[in-house]
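This document starts with one chain, in the form predicted alone, laid out as C-alpha cells.
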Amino acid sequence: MTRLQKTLAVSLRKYDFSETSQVLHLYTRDYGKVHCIAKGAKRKKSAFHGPFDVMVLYEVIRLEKQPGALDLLTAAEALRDYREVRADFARFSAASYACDLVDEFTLEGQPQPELFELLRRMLEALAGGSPVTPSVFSFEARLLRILGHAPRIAECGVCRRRVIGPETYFSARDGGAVCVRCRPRDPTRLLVPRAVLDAMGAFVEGRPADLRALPNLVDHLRRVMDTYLRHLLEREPKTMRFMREAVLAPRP
C-alpha cells in the first residue's frame, strides 16, 4: 500500500539518474533516511523549481513504495540552503562530512528525529559562523551517542576501574579508555594525554570543551576520533580527508 507522507528533509546525496531525474539520500525528521527518485527535477519546467543539492533543508512530499523500490518526490520546498557555507572551503568541507556521517551509520525507514535536529543545527552552527573545529568534534560525538556508539571515557574497559594519571590508552576495538596498566592488545591503540579522552567526554555530554588546554589537543583528539569512526565503520568516509584538512589547518 503506498501512501503520500510530508515532512522536512536535509539532502545528503544526490545521482543523475536520467537526462532528467535525480536519485536522492534524504534524512527526514519523521522517517529517517530515505531513498527517492525525483522525477524531471532537471528539466527547465519542473514541479521541483530546478534540480536538488546536498546540504539544503527541503519541505517534501513522498509517495512510499514497496521495501526495496525508491519512493517517488512529488513535491519539495527549498527552505535553506545554506548558502554561507558554500562560500567557505573549510564550512563546506565539515558541513559535507556531516552529511557523509549520517548517511553512513543510518538504515533506511528508522527515525531519529534528535539525529535530524543535530544534523540541523550543525548546518545553522556553520553558517550562522560558529568555529568549525569544536563544531565538528560536537557533532561527531552527539551523533555517536544518540546512536548508541559513544565510547568509554570514565573507567578502564578491561580492568573496570577508573581512570586516573596523566595518560591513559584508547582502545576503538575496547570501546574507549583502557588504563596504563592494562595496556590493550589492539594494534590501534593510542596512548593519549588524559585531557583529550576528557574534552571528548564533554562534547558526547553536549558541553562544551577547551580545546586549547594542552599544546597538540586538537592534534590528539582528531586521531582518536578517526580511529574510532574508521573502527565502527569498517572504512573511512569519502569526505573525511576534507574535513581533516579544514580542521587542522593552521589558526590564526
The other form holds:
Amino acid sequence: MTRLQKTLAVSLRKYDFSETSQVLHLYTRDYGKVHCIAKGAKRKKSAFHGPFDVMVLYEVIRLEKQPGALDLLTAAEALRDYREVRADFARFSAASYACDLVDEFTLEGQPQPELFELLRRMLEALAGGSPVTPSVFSFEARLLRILGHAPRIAECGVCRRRVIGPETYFSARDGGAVCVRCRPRDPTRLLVPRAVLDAMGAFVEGRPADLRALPNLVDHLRRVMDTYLRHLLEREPKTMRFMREAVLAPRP
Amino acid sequence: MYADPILRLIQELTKLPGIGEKTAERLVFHLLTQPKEDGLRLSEAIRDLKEKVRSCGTCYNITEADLCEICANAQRDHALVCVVEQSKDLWAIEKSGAYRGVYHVLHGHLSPLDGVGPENLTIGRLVERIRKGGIREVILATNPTAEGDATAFYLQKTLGAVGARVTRIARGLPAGSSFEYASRTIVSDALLGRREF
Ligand SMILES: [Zn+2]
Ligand SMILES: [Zn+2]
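With the form predicted alone already on screen, would you show the form predicted in complex with the partner chain?
First the chain shown before, then all remaining chains and molecules of the complex.
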C-alpha cells in the first residue's frame, strides 16, 4: 500500500544520495519525522524547483513506502527559508541546534504537530531577531515538555517534599530537583541556586523568566540543561557546542 | 563466505559515495577477472593520489607541488582573492575563463549540524594572508545554500574586521545548488555582478 500525502515540513538534514538525488530528514506537521528521497532534486529541471536545503519550510507531497524503505518525495515548494538566521553565526548555530534536537529526540512515523509548530516558531523567532539566549532555553524547555521529559522543579525527586532553601540539587537521573537533605547519588548532580530551577520551570510553563535574577544564572542554567539533555540522549549532539557558544557569548 | 581480501575490498569500496554492496561486489569480481597489471595500476593510482596530491601552502587548492599552478603563476592578479568551498568549485570557475585572480579554498563550509565550525576550515590562514597585505579585494564565492550563506556572512564580518574589502558574487545560481554544476555563463555573470555586502 502506498499513498500520497501533502504536508508542511521543515528540513532537518540533507545528504547527497547520488549525482542528482538527495536524501532528506524532514520534520512534518502531520506525520512526524520522515526520511525520504528526492530523486533528481539536483538536476537543472526537477519537480522541486532546485535542490533541497536545510532549515527551510516546505510544502511537500510524499509517497509513503513500506516500513524500512525510503519514502519518495514527488513535489515540494519552499515556503520560507529563514534566510535572516544565516547572517549571524550565533543565530545560525541556534537554528541548527533546534533542528538537531528535533532530529535526535524523535523517531520516524510518530506525529507530534505541537513539536512541528514549536520548531517552526523557533526558526521564525530567530529569523525575526528574537534574542538568542532566552529563545534557546524556551525551545528546549517546551520540547522537553512536549516529549514528556519536563524536569521536576517544585518537589524533590527522592522524598517528594517541596524543595525549600536557597540551593537545590539538579539530578538528571532523578528527573530534576532533589533537595539538599536527599543529596542525590547521580554523579552528574549539580548544586545550583534555587533561582536557576525557578527559571527553568518558567520556561517549561511558557512564563517569562528573568535571566538577570542572578549574575551567572545563564551559565548555571546552561549547565543544568546540557547535563539533562546529554542524560536523555545518552550523548552530546554535534550542534551543542555551537549552541553553547551562541548562548553564552556576551551580546551588545 | 568470501575470502578475506575480497571482503576487505568490498568493504572499502562501499565507503565511496554512490556505491552500495551490490555494486562493490560487481566491481570486485570484475577486477578478479582482469589481468594483474590492470588491478595494480589502479591501486598505484590511488596511492599516488593520496601520497603526491596535497594542499597548496598558500590557497589550499589541491596540488602536487608546494604551490599550486595558480598561485605560482605570475600572470595572475595576486591582489584579488576568490574564496570557494572546495577545489571542485575553483575548477568550475577556472573553466569559465572569466577570472584572473587567485583563490582561497576553505575545504568545506560552516555547518553546526555536521560539527564543522570556523576552526575546522582554512579561515585562520585566510586572515593571515590578508594581514600580510597586498590584497585589494576578497570575493566570496561560497555556494548558495544555507551553509554557504552562513559561511559568507561569517567571513564578511571576520575579514572586514581585518580591513579587507569584501564582495560577494551575484546570485545567479539557483538556491541550494553549487558551482560544480553551473554553466560557464552563469559563473562569469556571477563574478562580474559581484557587489559589496
Ligand atoms: Zn528530598
Ligand atoms: Zn595555491
